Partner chain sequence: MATTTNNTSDRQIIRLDERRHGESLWRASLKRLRRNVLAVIGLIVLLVFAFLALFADYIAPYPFDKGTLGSANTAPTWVTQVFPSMIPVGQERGYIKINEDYPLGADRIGRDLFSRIVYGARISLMVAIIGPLVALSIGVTLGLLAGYFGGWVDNVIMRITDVVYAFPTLLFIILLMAFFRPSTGGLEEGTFAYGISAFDRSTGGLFFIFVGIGVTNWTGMARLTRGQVLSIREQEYVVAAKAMGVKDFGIMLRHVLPNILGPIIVAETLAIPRYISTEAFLSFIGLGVNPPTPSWGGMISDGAQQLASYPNQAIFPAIALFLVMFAFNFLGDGLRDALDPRMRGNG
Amino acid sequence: MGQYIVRRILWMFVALFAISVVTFLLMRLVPGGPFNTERGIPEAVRRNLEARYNLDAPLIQQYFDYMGGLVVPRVTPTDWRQSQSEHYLINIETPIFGEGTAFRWMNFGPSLNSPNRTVTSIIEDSLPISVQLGFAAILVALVIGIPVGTLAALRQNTFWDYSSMAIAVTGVSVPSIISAPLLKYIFAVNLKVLPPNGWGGIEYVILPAFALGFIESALIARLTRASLLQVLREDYIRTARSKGLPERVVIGWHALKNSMIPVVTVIGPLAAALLTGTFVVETIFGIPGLGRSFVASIGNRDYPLIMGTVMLYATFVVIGNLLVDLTYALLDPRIRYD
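Would you be able to provide this chain's structure on its own in the form predicted alone?
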């Protein structure tokens, strides 16, 4: 398994490199620029701004300058002060390189549309909020989706099956742009039991987490039902029952465990999407997460912020897919990575 993990990590770097090149080129192909405004600015001012942020250099130089700051780590004194041009996401004091030194890595560069902020500071402020909301949404999706899918499979072609799948189809069919305002209107405006906007205690998490998680729970429920129905027809399930094992052991340990492989497959990219922010829900509930910053950066042509959020999302996706593949071996002992 060790060799498999090493190979996957190497391919992860190849994938991230390809994503960075494609994203960088697509940003520059889109008409407009970070300093274009409706009223316009003098040509001399625009040239000065481009020179300040190295936007007047050849594209290949801009790319390697940016990726160098992002990928290449740096060792500095612990009292070194970060600036707009150098603000690192990872800062670890370590005596390995000498007393009073710190290891710094991942400089996302300055924000072109927020002169007093860096992309790293925006990520530091907004990513933890998106991660908290994402974990809550994933928890809602699993807590609802797996039991509902299991119940539907065990009670196939009964009232429970039809009603469970009806709820699942409703969840898949109703996007968060509809469910989120509806939940907000019912529980925040009419009943006044939950806050309508903002971020703070757990009461602020419930509505947006349910708006996100219910949609994904519908997908998980359908996958769980379909996979469990297939597993229940396998020979080893009949063998386990013929040995006299309790039905809860047959279902909970033998059947449900192996039926989780399709569910785990979708959880990887699903978790990456939820943990890095969702623009619609964050906007509706006034949550200062990373999703809102990402969408705003596209409209403002904020190149470093676009690159930073895309690379962060891509890193979550490739790591999530690796963890999903490793989980396969835990769920099904027949899977080997030799």
The other form holds:
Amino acid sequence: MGQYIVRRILWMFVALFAISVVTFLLMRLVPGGPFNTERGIPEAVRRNLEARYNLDAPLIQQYFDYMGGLVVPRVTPTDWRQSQSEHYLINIETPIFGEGTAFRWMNFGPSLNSPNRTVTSIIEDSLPISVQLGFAAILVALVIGIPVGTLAALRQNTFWDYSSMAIAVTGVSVPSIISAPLLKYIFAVNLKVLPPNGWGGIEYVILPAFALGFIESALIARLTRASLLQVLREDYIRTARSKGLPERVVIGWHALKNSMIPVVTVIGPLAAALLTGTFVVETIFGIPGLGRSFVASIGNRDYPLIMGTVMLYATFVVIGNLLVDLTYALLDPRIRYD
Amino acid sequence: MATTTNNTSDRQIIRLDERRHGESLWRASLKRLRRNVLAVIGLIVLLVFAFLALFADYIAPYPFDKGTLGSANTAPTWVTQVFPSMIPVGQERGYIKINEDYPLGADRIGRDLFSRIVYGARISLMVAIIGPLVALSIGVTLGLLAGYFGGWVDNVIMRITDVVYAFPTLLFIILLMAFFRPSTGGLEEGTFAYGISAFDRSTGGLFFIFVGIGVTNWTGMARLTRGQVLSIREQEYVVAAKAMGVKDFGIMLRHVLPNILGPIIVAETLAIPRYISTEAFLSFIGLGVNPPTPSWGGMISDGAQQLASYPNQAIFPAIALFLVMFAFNFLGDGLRDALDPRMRGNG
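Next up, the form predicted in complex with its partner chain, please; the one we just looked at was the form predicted alone.
Below is the whole assembly, all chains and molecules, this chain first.
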């Protein structure tokens, strides 16, 4: 098991490395550049800009410069700056190395399109928003999905089962690209009970979280139902019943707890799916999250911003996948580690 | 889905004539599928959309790419009744110009929404047909090779699969699209990139959508196929075929592939809605089908910008998208129940 974990973690780094190389190459091979505007700028100005952002160096050197800034942690004086664009996502003061030093990690570089900002500052502003939205959506998915799935399983082959599963299949057909405009129209435009755009208090989270979480709640409902049905046939449920435990305890404690195992394991990929789903929802609800920055950065050829967001998302996804595989391995001893 | 109407009387009575002839897996499955009301409804919905897509030129009352400016943002009366926030001119705070010529209304440059939705069906259905074919041909081939030969072949293929699997799919497609999709402006004539980009434009931008879907979605299929092959490789009939001197590729194609086809078809049908929504998503963020070719995702994106004033422009294409995804989901569920009755009711 220990060996398996170590190998999976090493494999994760290989994957991230591959992703960084492919992204970097694809991004740089795309025709057009960050300074090719509609009207065009003088050749000399463009050259100067490219020199300023190190874009005239050989590609391989640019790659290593960028990745070096991103992944190599360092301990420096807090006010120590080599360039204007040096800005670390992680700054932890380290008094052991002397007054005014800090452990600094993850320098995402300058944003080519907003010259006064660094990619790190864009991430600092928008990542928390996307993460909050993602968590709210997962909450929606679980709070709807688990009770509906449980109801369907407990009343198997009844009206309740059929109708909740029909609703679930319908739900699976409603990605956020459909649910977002619908919810926005019904609740924000027509009933005017929730704000249509923006980000702020709790009332701004509700609609986007439902738009994102709806399709996932349908998946979770189906999974919960299938898993609970299987668990209800197990011997330990019969034992619990024959002990004379009240049905409430049998279902609520013994059955539900065990049926949650597969559900827990889908939360990883679900979180990754939510992250990508946020592109649409952030656009429709005008939320200043990371998804929008990413889509905009591709159109603008803002290389450091593309690279930074891809690496950030990729890390989330890869860690999510790893956690899922580890949970599987831990929960189901039949899964081989070799 | 557990809404099969399985007649109990059918099960109790042993029908001798049927027994004698035996029943092929496929015929039995078809029979079970026909009994599944929801799957049949799904199939009918899909046939309707396929009809719309095939005969779009005759069905659509207007061209999809030409609008009349005078009718921009107009809507017929019934639409203003369905969407209460759309108040027609003449009433208090009314702003919707009524124009009964367009059955669902017209978009912001005066193009008929209904015609665009009809033409949009072409894109979604093409993605639904070609997307799985691309993913299948890559995934099943690699999975067959890995599972059948094992050893280092298996190792190499599955490690590649692992890396591709770890890629965040949508991010990768977005990058691919950004790479391939820019107008040929930046490319030199005669180069490979120019040729491929020109080919893509001739398909309305669909080619790279298929490439994007294909290169990112085959991993699940490869894993599934490999697993199935592993479970079948040591069966007697495979060993027998080997002993009789059948060549490896003969065994793979004639003996292994037909026996693993069921789960593969089911998995692929259930993946189709994902492909459709991927295309819609790409068109939504402007990296999908080239305008003015209508795609439902692009129409939703255009409409969402003026959702408060003209909700019909986003909601109608969203409903069309929903119907097609819904139909494929029900059909996929029905197929799963039909091809593998043991799975019935599981999820």
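Model, not experiment: these values are computed from the prediction. Each form is matched to the other, and the largest set of C-alpha atoms that superpose within 1.5 Å is called the rigid core. Numbering follows the first chain given and starts at 1.
A movement of the C-alpha atom of residue 128 falling short of 2 angstroms is seen between the two forms when the two forms are aligned on their rigid core. Annotation: Cα of residue 145 displaced by at least 2 Å between the two forms, core superposition.
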